[in-house]
Each structure stands twice: as structure tokens, then as C-alpha cells.
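So this first bit is one chain, no partners, the form predicted on its own, shown in C-alpha cells.
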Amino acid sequence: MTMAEKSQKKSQAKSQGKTKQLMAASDFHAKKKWGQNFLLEPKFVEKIIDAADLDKEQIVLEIGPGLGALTRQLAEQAKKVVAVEIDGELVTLLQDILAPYDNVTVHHGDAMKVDLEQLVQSEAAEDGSPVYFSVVANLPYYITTPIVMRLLEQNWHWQKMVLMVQKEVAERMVAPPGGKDYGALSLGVQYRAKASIVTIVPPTVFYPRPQVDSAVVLLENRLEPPVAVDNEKIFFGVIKAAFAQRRKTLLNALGNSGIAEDKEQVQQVLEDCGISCQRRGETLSLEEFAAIANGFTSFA
């Protein structure tokens, strides 16, 4: 074992000891139902902070602050941190942990149900004008894709997302057309953001340990999407329907989705776009999905 590896192992052990002490002192136990895996290694917290590239003028939305290891660093770097935590027991614990920081507000709520845009604006807007914010989070695996898709679909004022996610989800975010990783998430990311994988994170730096590797991803809002879409609701509906059952052809997938009146309408739209009814969603580019969605919009 190299000196660097020994140093990292010692740091992990120290962080894990502090985490366990904190959990024991408050009689808190990680809950599987909410996918609680707390990040221990300061090195990876620093990588997230570096990727976020914050300053004292910026607002941060943190989803799932956990035991506050990342939250404390965000508070040091940003103007304001608005955190949303679903676990009421953790909210109470965080009030003590984060007491030294007057620029952090923790809200008890479900990030899939809370109007996150309204929450941030109510906390951060000073003159009534919308503020742009960064989303930084160590997301629970079980809800990663729904949360990210919600953030992508809603035209909220986020400018950057730095997210700790399951490695395979990160790979889907950056996947090109044609492969097994390419799907609705890939297209949603391509449409709204420029995506890159910052680093791969091993299970050993979490407590409790997950079963798989994680990754930190950076999504930078394009502000102007690379394709023209007439109706974003229809666009996201089309890509979700196309991948709901991957083995189905576009004719069958879209014909049974409720987007079209019947398969004849699907066939007409696809023919107008010059796209074969027998193709599958995984073979289509972002531009082709935009064309299909715009075709359906003309019938709406």
C-alpha cells in the first residue's frame, strides 16, 4: 500500500468514526427506505465543491443534506444554501449541526413534491426578480432518475447541477444514441444541459456502504436548447413513451402511449419526419425526437 493510499484510508477511518459517533450520540440510524448513504471522505466532498465552482454571490439548492458534511462546505463557499430533507429526524439533527451557519435553511419535505423553484426564490430573491441557482446533491439511488428528470423537465432557474449518482446513471446521462445506456434520461440531459463525469467514487467512502460505484456528474444548463421544440411537455412525453418498453417499435410505443389519437396518426407524423415506423427509440437522435414531438404538437 502506497503512502497516499494509507493516508486516504486513515482519513476515511477518521471520518467514519466521527460519523458513527454523531449517529450514536443522537441515536440516529440510516434508513434504507430513503437510501441514506453518507459520504465520509473529505477528498470527494472537495471534488464536488470544486466542480460547483461557487462564490459568495451564488445560491445553492441541496437535495438530501444528510448529516451536513457537504452542506457545511457549501455554506462556506456560497451566499445562501437552501436544503430539502425528507427525513424529519435528520432535519432536527441538522438544526444543531448547522447552527453556526446563518446562511443555511433546511426544509422538511419530499423533493419530488416540493416546488423547488418557488422554494429557492422565496428564500433568495431580494427584489422580486428570479435568481439563478446551482443544484448540489448526493442523491439517493432509488430516486435519482425521477429527481433529475424533474429538474430537467421543469424550466426552472438552475444554472448548474453537481450530483453524486450511481455510476450507471451517470453513464446513461452521457450516452450517445444506439447503445444500451441511451434512453430518456440521456435525451433529457442532452436537451437541457452539457454533461460530463467529474470523477468515479468507490463504495468504501460511504457509510453505510452501497453495493455499487458512484460518480459525480456536472450538468451545465444550456439556457438555449440545441433543438427547437414547440411544446416541451409533448417532447418529454414522446421520449418517455419511446423508451417505456425498449423493444417496441416507434409505431407501437407511441401508438399506445396516449400521445396520439391512434396509430394512423403516429404513422402520419413519422412519415412526415422521414422516420421509419419500425425504428426503435434507442436509434433516434435528439433532432429526430424534436421533429416527432413538433409533429404531434401540430395536432394538439
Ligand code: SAM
Contents of the next structure:
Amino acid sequence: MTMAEKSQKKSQAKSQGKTKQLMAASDFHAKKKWGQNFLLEPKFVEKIIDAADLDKEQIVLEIGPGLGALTRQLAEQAKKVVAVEIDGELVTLLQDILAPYDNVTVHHGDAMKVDLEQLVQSEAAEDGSPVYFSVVANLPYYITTPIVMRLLEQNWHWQKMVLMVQKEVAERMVAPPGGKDYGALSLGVQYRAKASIVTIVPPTVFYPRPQVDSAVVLLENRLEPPVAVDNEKIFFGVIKAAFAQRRKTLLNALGNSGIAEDKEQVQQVLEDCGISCQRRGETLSLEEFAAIANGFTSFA
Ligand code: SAM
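Given the form predicted on its own above, I would also like to look at the protein as it appears in the form predicted in complex with the ligand.
Next comes the full complex, and the chain you just saw is listed first.
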């Protein structure tokens, strides 16, 4: 083993020891129900931080700071970190862990319920005009898709997201039409952002270890979506309804979804767009979904 490898191993052991030491010293046990798989390996913390490409002007929203593995690095690199953690026990521990940093606020709450835009703006906006922020998180896997969809659906001021997610969720985010991975998440992500997979992450770098591989994804907000959508609420409603039951044809999926008044209306919108009622959501492009959503918007 070279000197460099030895020193890397030593620093890994130190950091791994720290999380486990912290947990033992505070009698803290990871809670499965909240998807608590803590990141141990500095190399992957670094990859996330590098992808976020922060500087001292930037504001970061972190969802699920846990024991602060990412939070500490974010606090070093960014102007301000606003973190939301559901577990009160961790919020208490974080007060000590993050005591050296005066640019971090930990909010005790559920990221699915808190108005994240308002939280960031109230913590970080200085002159009343909204600030742009980056979202950086090792997300709890049990709610990855709803949290990401929530951030995509709202036209909030996020610029970039760097997220650790399950590998299969990352694959869904970047999937092209036609395959089994393509769905509402792919469309929502690709409508709002340029998406790429930064790296694949093995289970061994977490404690406790998850059952699956993970991946770090980078979503860069396009600010101008690639297709014209008249009403985003209707667009997101259509893509979710089209994939709620994948095997259904568009006519049945949209006809029973509350998007349309009845199946005749669905038929009319699809005919106007030149799209067969018998097609399934997985065969449609982003442009076709935008056209369908705009068709329904004209009835709204
Ligand atoms: N960031 C830490 C790390 O990388 O080691 C912890 C990541 S762990 C995968 C997910 C974190 O999200 C946990 O701290 C968990 O308590 C928190 N969490 C779970 N559900 C949440 C929710 N609905 N809102 C906010 N935080 C949540």
C-alpha cells in the first residue's frame, strides 16, 4: 500500500469512526422509518460538494442533515445553509455538531409539509427580493420521488439540486421515452432541469447499509423549460395521471383522473393533438405531453 493509500484509509477510518462514535456516545440508533442511512465515506461527501460547485455567495437548502456529514462541508463552502430535519433527536444532536458554524439553521420539520421556498426566503433573503438557492441532500429513500416532484412542481427559486438517491430512481430521472424507467418523474425532471448522473454509490459507504446501490444526480434548473406549457399545474396533473396505472391507455388513464370532464373530452384533446387514444404514457415525448396539457388548459 502506498503512502497516499495509507493516508486515505486513515482519514476514512477517522470519519467513519466519527459518525459511529457520535451515535454510540449519544445512544442514537438509526430509524428505519425515516430512511436513516448515514454517509460515512468522505470521498462521496466530496463528490456531492464538488457537483454542487458552491461559493460564499450561495444559499443551500439541505433536506435531512442527519448527523451533519454533508452539512459541515456545506457550511464551509456556502454563505448560508438552511436544513430541514424531521427527527427531533437529531435536531438536538445537530446543535452541538454544528456549534462551530454560525451560517447554518436547522429547522425541525417534515420536508414534505414545510413550505421550503418560504423557509429559505425567510432565512436568507436580505432585501426582500427572492434569492436563488441550491438543494443538496442525501435524501431519505422512502420519500425521494414525492420530495423531488414537489420541488419540480412548484416554481421555486432553486438553481441546482445535487441529490443522493436510489440508483434506480436516478435512472428514471434521465430515462428517454419508451422504456420501463420512463415515467412522470422523468418528464418532471426533464421539463424543469438538465439531469445527469454524477456517480454510482455502493451500499458499503453508508451506516446502516441500504439494500440497494445509490447514485448522485445533478439537476440544473433550465429556468426556461424546453417546451411551452400554458398551465404547469395541469401539465404535472396530466403526466402523473398518465403513469398512475402504466398499463392503461391514455384514454382510460386520463379519462378517470379528474383532469378531464369525461372520456369524450380526452378523446377530443388527443384527436386535436394527433395522438391516438390507444397509446400509453410511456410512448409519449415531453412535447406530446405539453401539447395534451395545453389542450386541457383550453377547457379549464
Ligand atoms: N444527510 C445525512 C447523511 O448524508 O449522512 C443523513 C441522510 S439520511 C439518508 C436521511 C435523513 O433525512 C435523515 O436524517 C432523516 O431523519 C431525514 N428525514 C427523513 N424523512 C424526512 C422528512 N420527511 N423531512 C425532513 N427530513 C427527513
